[in-house]
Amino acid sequence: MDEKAPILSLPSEPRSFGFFVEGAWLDAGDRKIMERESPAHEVPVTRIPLCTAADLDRAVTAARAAFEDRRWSGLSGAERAAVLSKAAAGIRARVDELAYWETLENGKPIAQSRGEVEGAAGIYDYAAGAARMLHGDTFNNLGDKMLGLVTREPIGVVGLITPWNFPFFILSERVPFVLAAGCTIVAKPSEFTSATSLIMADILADAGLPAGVYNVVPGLGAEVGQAMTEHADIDMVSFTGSSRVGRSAIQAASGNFKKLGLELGGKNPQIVFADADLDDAADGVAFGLAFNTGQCCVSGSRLVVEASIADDFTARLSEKLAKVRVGDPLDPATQVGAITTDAQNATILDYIAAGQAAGATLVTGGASIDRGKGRFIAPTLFAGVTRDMTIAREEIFGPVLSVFPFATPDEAIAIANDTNYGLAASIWTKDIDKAIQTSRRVQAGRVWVNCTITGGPELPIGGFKQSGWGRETGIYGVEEYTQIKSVHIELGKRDPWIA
């Protein structure tokens, strides 16, 4: 983070994309239009169409088309590989154009904002390299006179259903896993952050992407986004949102049985144990819940710490949450940046009265900052918290964090898993076996040791119980997207069966 880098300046009027359907841009023409004010300085800086279930029905016929002509799947992994490694290099390439625009309208800090640009690169670059190493499996055990073969083809046309907190990152563990494993996309990204994903569209088409395999569809997700779940002509949908739109996805897909990927909520656990080092530990923990301003479905919004250093640690996390930078995204030194929409920033507000009104003790924060502009709220503990309260059991998607301390790791595992999430957690400990088996045992798809919300392509992500089904990214996010074919091969003349 370079702290004597300018800061950035807004733009001197909203830039206005249209839609990109087959290779080509489309415009807006008669239809709405979503101005999109930053949510730190509250002034207009994208104008986005609202495209209709019309207009989806086009890209989907568009990816129809792409998909069974194969011009996409019937290239060798190689192939393939290549365009993924050009699409890279034109994002390395684009860094601060994509860093700006995502900043303006996510409320992210620009450092933020390129080091997530910066790592979909590397997303890219790591799915070209499995692109290449997509296979099936062959069965020699069947005799002399049968040969086995299971494939691994491409589902089909995937639509794509990306949420405001993370637009261009959760984009980016997303379609170069689709398109390495040869299918079609239709994307829908959220109406507040579409400028990174229509961007996307020049940066892979520019890669020798062919027309037709990336399509994007800005809309409305009442409209658009359950027209997508719905549509008879799309193989599979990729959902990363709220576990309440999740549950809304899954019957609408039921109409023609398509696959469904989701990364849903979570209510994630941050475990300390008092041979942890501390000091690390306590910007660990700091970390996890302010990092994107705590709009992030992995981000540790209960501290579980043991009982003998909870007021200690409590103390050193409140100085560690005093200190954090919360100011304009456009300044390279501010670490925590605006709340992304005003339903938001009301939601957050109301679960912190909640949990005063409910008897919790405010040990920090609590509040809005006031800056002349934009939604800011500062992070915000709260000690005395039971496990039957709001705070401790719904998600906030914000800077709050709930104090749950623990006298065993046995309870500190049941205070852990009792959610119905199963996301994410964090575990602080210097002993190797409880950090292990306390790993073995939390219910979460990503466990992190004397670290938090980090990592890199190569391991998968996703959730247990109620946090989503499926898995993106590695190896099993390429194979999430194809389906397995038996083929029997009979050698030699056949048997009859009519003598």
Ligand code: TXE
Second form
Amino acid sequence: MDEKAPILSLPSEPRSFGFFVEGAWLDAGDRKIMERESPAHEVPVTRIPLCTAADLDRAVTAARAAFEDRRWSGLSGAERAAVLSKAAAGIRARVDELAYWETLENGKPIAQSRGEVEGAAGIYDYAAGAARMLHGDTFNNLGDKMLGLVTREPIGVVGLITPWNFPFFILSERVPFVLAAGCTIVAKPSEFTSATSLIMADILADAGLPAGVYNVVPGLGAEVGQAMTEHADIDMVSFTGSSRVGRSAIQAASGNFKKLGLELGGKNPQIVFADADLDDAADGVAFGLAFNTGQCCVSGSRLVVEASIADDFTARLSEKLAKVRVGDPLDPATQVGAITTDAQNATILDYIAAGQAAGATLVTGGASIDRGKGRFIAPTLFAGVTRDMTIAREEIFGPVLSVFPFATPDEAIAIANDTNYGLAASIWTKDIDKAIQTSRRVQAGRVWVNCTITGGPELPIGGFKQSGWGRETGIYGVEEYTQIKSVHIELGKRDPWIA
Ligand code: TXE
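Same protein, different condition: the form predicted alone was shown, now please give the form predicted together with the named molecule.
Now the full complex is given, and it begins with the chain already shown.
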């Protein structure tokens, strides 16, 4: 973060986008337009066409044709890798632009947006390697007359439905892996944050991606998203969003039995043992709570803390939270920006009210921050929370943390696992036995020890229980976008069946 860098200015007028199909930009025409206001500044920043189900059909037709004629899947891994590496360079060349529009549509701090865009370029680099690593298996133990091959083939046309909390980063945790596998894509970004998914179309085209391989159809979830999950000519949908829509996607996908990848909600524990480095732990818990205003599927929203240090730790944490710089996301010094949507803002405030009404004790925060314009909520800490309260059970998707003291490691595990979700967990201790034993027993797809919300594309991401299906990123992530074929090859003359 460069605290002396100037505060960026707002655009003089909103930037207008078309949509991208078969390697070409199409005008909005008479389609409805979503005029997106900056959540922090309440001025219009982008104008995005709301595509229709017919537009989706057109994009699926293009993606299908591009898949069937093998213009992409027929290339070698090395050739696909070359395009992905150029895309990484293309992202790096446009970091400022991508970060700017991401911040304007989403409300996250510009320094964070830059970090996410740079991180995304690194994911393309990693996936370029994965395109060359992808391989199957052989069975040379079937006798002299038989050779068995297990080959991986791209699954086909993949639909991507992405959310508004990390528009570019989540897209980038999927697109390069789908492409590495040899599939073609129709992407539907969140209607609130479509700009960077659209800009990516130019970056991929400039990198040499053939027409029709990456198509973007912005639009409403209920219209384009729903049509995508139902679509008979899409082979797989990767959906990231609410558990409610994830559940409906399972039903919608049943028409053609399409494969689904689902990354849904979380209610992630931060387990702090008394022997942790408490300063590190307090800093990490504060970050895990307030980062991206808590609008993270892996946000640490339940503090499970050893009873002997609970009061001291809660006090330390409050002190840290009071120092978090919440403010103008265009200011490079800001750490926490605006709440992305009106609906999310109302949801978070409703949960805070529900916590108070249920008798939880508000330790810090608990209200909007008035900056004249925009939606901001102070990082909020509740003590005296019982495990049956709504704030203890439901994903809030905002900077609201509930504290649960525990007496024994068994109790810590019981509290941590007392949720339908299983996305992530963090463990803070300097005792190696406790760290490993707790990480084994906690039900979560991602576990962090003495850190939180960190990592690279090498390790897969995804959830246990109702947090989702499948994995993204890592070699596991590429494999999700393939299907397996077994090939039996008989050698020499066949043993006759008919004498
Ligand atoms: O999500 P939606 P919302 C959680 C979080 C948040 C809540 C609601 O708890 O408070 O979800 O957020 C598209 N068929 N997460 O309402 O609606 C939609 O257009 C197909 C967790 O914004 O699930 C967008 O592209 N698609 C989370 C995407 O789904 C549909 C990230 C997500 O929107 C659709 C976001 C439909 N019927 C929210 N309806 C995470 N895991 O990171 C909507 N969509």
